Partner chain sequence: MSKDKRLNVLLIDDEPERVEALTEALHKLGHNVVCHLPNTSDLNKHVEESLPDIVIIDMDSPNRDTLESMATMSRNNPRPIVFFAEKQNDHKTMSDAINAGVSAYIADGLQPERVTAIIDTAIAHFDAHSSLKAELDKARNQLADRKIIEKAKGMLMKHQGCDEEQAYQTLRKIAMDRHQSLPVVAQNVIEALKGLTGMGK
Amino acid sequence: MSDHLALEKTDLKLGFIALIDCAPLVVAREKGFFSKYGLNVILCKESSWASIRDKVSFGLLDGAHMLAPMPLAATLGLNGNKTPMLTALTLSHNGTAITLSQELYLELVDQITDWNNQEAVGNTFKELIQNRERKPVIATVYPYSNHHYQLRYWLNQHNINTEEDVQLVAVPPTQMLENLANGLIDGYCVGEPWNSLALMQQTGGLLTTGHKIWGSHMEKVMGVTQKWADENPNTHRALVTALYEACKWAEDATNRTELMELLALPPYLDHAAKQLATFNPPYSMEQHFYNENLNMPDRDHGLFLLDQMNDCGQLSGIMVDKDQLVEDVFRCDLYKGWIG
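Would you pass me the chain only, in the form predicted alone?
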């Protein structure tokens, strides 16, 4: 950073959840991108997205790896303290999937000849669950997540009633696999590595991927409060610039082996990432950290997310100027000014 951009803060605490898409934060710390821009960063592994929301809201964390809908939900005060938040950087696209228990998956396998025919898959799944004695319990990570909206979107697309045909619950990402293995849930929609690990351990099978449901979409963002951004503009710029460079590094295929080694360090994903180094799931998750247009916050997707919130009743009774809200939360102007 040049001298005239003196940093308001140099010591930062950033939160993350143990998922593959926390990679830009891990890379920025371990490969020196933070220090390059004068930042001394401690990465804090959190147990749940609610913990991330609360700690950023109350200033216990300077910012965090967040689900793309989280800054919108926090700004609206949905299910928590009303705290205006924003993002000036998309950290990743895609990388989610719906995984079923091995029992449920094997029942489907016998009847599906073409898994790319989503209409046939959906119709068969509907028939299967309606003939079961109890409705399946399917978990998502947080009510204000792409995962929650994707799952509901896919079920609704196939005329599966989200209130009557299935039971939806929230489970933190790191507890998904154990809950699936123990039969406490019958499926989940979550980010990597928890889908691939279920396949590798033969605990479950893939129903579909988030990319198949929605195409390429913003998944994780770097979130901070509006107050923090206002008080620390130069630090914010340094943070976004360092993470942007880390995103480029993480996307480079020649760095794949080292990336998995970094993620497998005990403070991050520990052994979970090591197992993925040579594994390719049957359907690509299309997880990406960088391309020419990926890292600028996507306002169109922001509007789409607000529509999903509305469709599942989360905006009931709330007056929202959707265009203004998305402009305030997804700060393309900052991205363009800092990254170009």
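Given the form predicted alone, corresponding form predicted in complex with its partner chain:
Just this one chain is shown here; partners and other molecules are left out.
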């Protein structure tokens, strides 16, 4: 394609965390969408969101699979070097859930008949934990994430005090299952595959999903620094276009088996994805990679996220022009110009 001549950079390194929603990056690489747009991409498996933030900030990575709140946090300099970041593409919606230990879950099962009645689920859960000897310990992974805010939101919604009634902790995703099984934690809120794996291994049961708490919402985005985007506009466009096509491919149900095979390759999710290939959770976490409106960065959700950050004290002492910030970070203008 003659367009390739205009690319500022063709060899890229992109970071990802081994979660189901890194699928668009894996698909774009394995199914040739990156090469179709003249990009030669190496995918780097990272061990933490902190490492993704640092390596993107300091140019060791060109961009990465990021939690939707991360470009906001980086632009504000929360827990890190202040580096303006942005996204022009939403990679996925939903896919998080709150999983409880088998013990807590079974106690709830006895009392709950309609799991769709969130109010009843919340009230029953509150009653249950208040009659226990010790506060339940509930884990999340990262402070600037939907899963962290969702957990707080759900607890607050049911008048469960996040300091008094429960103990919130953080645990790396790879240690969640083990800690749930050995009783070090009583539940967690994380993204897939960690909820389905707990269900499959019968170490836990689903309390609720992120989708039930908030409705459909932006989960992962393709994040780059503002500086990188300014210096590489054509490459950025090629990257976003290739990933958009990969999102469509990943969403297509007829590709499901092949998608799980790709994710199960050792450089990506490895064994974890293999186990999931034939598993269907009792109710869907509504994880999606594409629909007509899904892939445009969502400014409303961006504003909502800033409210969540504020509510848990992450914005204390910082002056934020919320509208301007969200406009700078969630670049709908780029998306519209490139994808339509």
